[in-house]
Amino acid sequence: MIAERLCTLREEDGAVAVLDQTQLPHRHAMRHLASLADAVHAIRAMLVRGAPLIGVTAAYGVALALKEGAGDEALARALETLAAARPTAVNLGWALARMRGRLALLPPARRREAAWAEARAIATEDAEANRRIGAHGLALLEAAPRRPVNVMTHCNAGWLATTAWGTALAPVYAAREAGLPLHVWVSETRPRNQGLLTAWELREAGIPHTLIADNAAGHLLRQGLADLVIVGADRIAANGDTANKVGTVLKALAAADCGVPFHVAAPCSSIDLACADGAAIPIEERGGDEVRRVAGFDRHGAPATLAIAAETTPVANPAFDITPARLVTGVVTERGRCAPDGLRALAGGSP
């Protein structure tokens, strides 16, 4: 089982070990998180990434913070510090609100143990939610008109972005286990190149895939080489507008023009019913050096960066973009599938 043999996060003697995704796909290395500062750094520097995993890491960050003191001031500081780590992924705020609700009314002496238990529950529930996303999304692949099914995705929304299975890739893994022949078109996803993580995941799982330059996606869609597009989400507004890694809306526009279904796969914790539409979603602006430089490993296997633009080159680096609901064919969650205008009923239901 794919979900059973892979690990992005685990508890270790009062600390947390996370898979350092800045080292992938070249090295598989775990990083030890022992404090609030460690957890914040892991989220901000993208050692962990993907909305669900950011939420889980933040929950454990609260537990780590309370090791040094569990009073009201310490709890408030931990919640505030973690909330500021990254602004777009709603799972971060969702997980922190859940931790606050569980801990705030407890006496300080009981908070540490309860924090670890709640973080553990959030992680376990994430894995199960993603398994269900895979089960619900499998029907989309089974309905494709040809074999192998050709799926196009963007960024990385596999097990690396969650505690297990992934979101957009969960139906792909479910299809693999069901014996459904398929192939995945994987965008490199600059400037952070998270598509390389997807390619690494799929290689490890033995799933046929092809890495493409981001700008090749429209051409492939026009050539009829993709049966459907599935992407993840960092936040879905109440009207179905979706924030995902920058470059997603270009695929949605091309898919709509070519008549290719475009689906968003995400847990219900990524749905923000308090956010009316995409205009209200904050878009994280990251540092310019992510665009001016390319990170990788040299021929000796050592980490290295290569400058591709002058240090004085002005840069805009929005980390996400908004895909309007009119371009989204459907949303897949652990509670089932729906059209973008059916999110409120779905998010308020039960699994």
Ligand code: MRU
Given for the second form:
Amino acid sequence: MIAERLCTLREEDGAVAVLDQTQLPHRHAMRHLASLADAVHAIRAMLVRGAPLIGVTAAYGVALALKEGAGDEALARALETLAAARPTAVNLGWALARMRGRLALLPPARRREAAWAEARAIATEDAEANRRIGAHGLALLEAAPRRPVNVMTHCNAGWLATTAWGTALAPVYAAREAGLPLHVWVSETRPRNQGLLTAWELREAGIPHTLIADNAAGHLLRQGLADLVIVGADRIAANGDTANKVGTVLKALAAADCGVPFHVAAPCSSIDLACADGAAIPIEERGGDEVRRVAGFDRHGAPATLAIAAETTPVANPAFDITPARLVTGVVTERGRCAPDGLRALAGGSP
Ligand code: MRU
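Cool, the form predicted alone is there; where's the form predicted in complex with the named molecule?
Everything in the complex follows now, all chains and molecules, and the chain you saw is the first one.
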């Protein structure tokens, strides 16, 4: 798998190197993060993206911040600054709470080393959690009625969104390893086009896939061309309402109407039992230029941006939407599968 050659994040001489996802799929460029400001920028500008990877980067962001000072004030400032980087993915707050829990009671002189170790542990556990999601989710693909199995996904919830394997794509990779014939429908995911990242991942892994415009998903579902939908999550509320990349709820509505199972695959770090339901999940609103313009690379390979709407066109750009639990067939986590109303039992206890 390409993840063995490229990686989303690695430690490098007291700094962190991340794969700059704003350059993909056209260029493979690693960027060095050497400070708290670098980590915040990487998350906010989406050099790193995807809920689990945002959490891991934030954890390393704390380690980077402590290079400049490891006292209580510096630690509090780092946690607060990172927490404000992006609002929807709960993995960010989850990772920071874990860093706080590990570091706050230590004397400052011992915090730096402990921060690196804890960030490393979060990264390692993320990879293992995703591997398990793949193993648990494989049964869903094996149970599909025909071969090749046709999976529909949205956004990018592959290894690029994590430290390894991905979440929604983990069962796809597991199926590939098990020799199950399959094909994936990949929606482009305007306005940031994370579907292009998914198409790139699948191409590199040799998994048959077809890129579609977001608007084509309903038609394909009505034609019976998908056996199941699997998406990732940025935050799952206690009742199973799920925040994921904007456009997810349209697929869930269409899948429900067509009788196609709709599954959410996410680690327990994406489950927020403190959020009673989807109404309590903050939805990130991003800048209007993401919608007014399209970004890509010209035929010489240079980054280019094209305006597709007037500069003055009013734009709404919610980055996520909420899929109500009633449209979710099941949730796949590293601890196993459950119905959306079974999350408390699955995720509430200790690991
Ligand atoms: O804005 P992004 O690209 O960070 O949004 C990513 C998603 O919505 C993913 O589907 C979600 O984080 C799950 S990633 C394993």
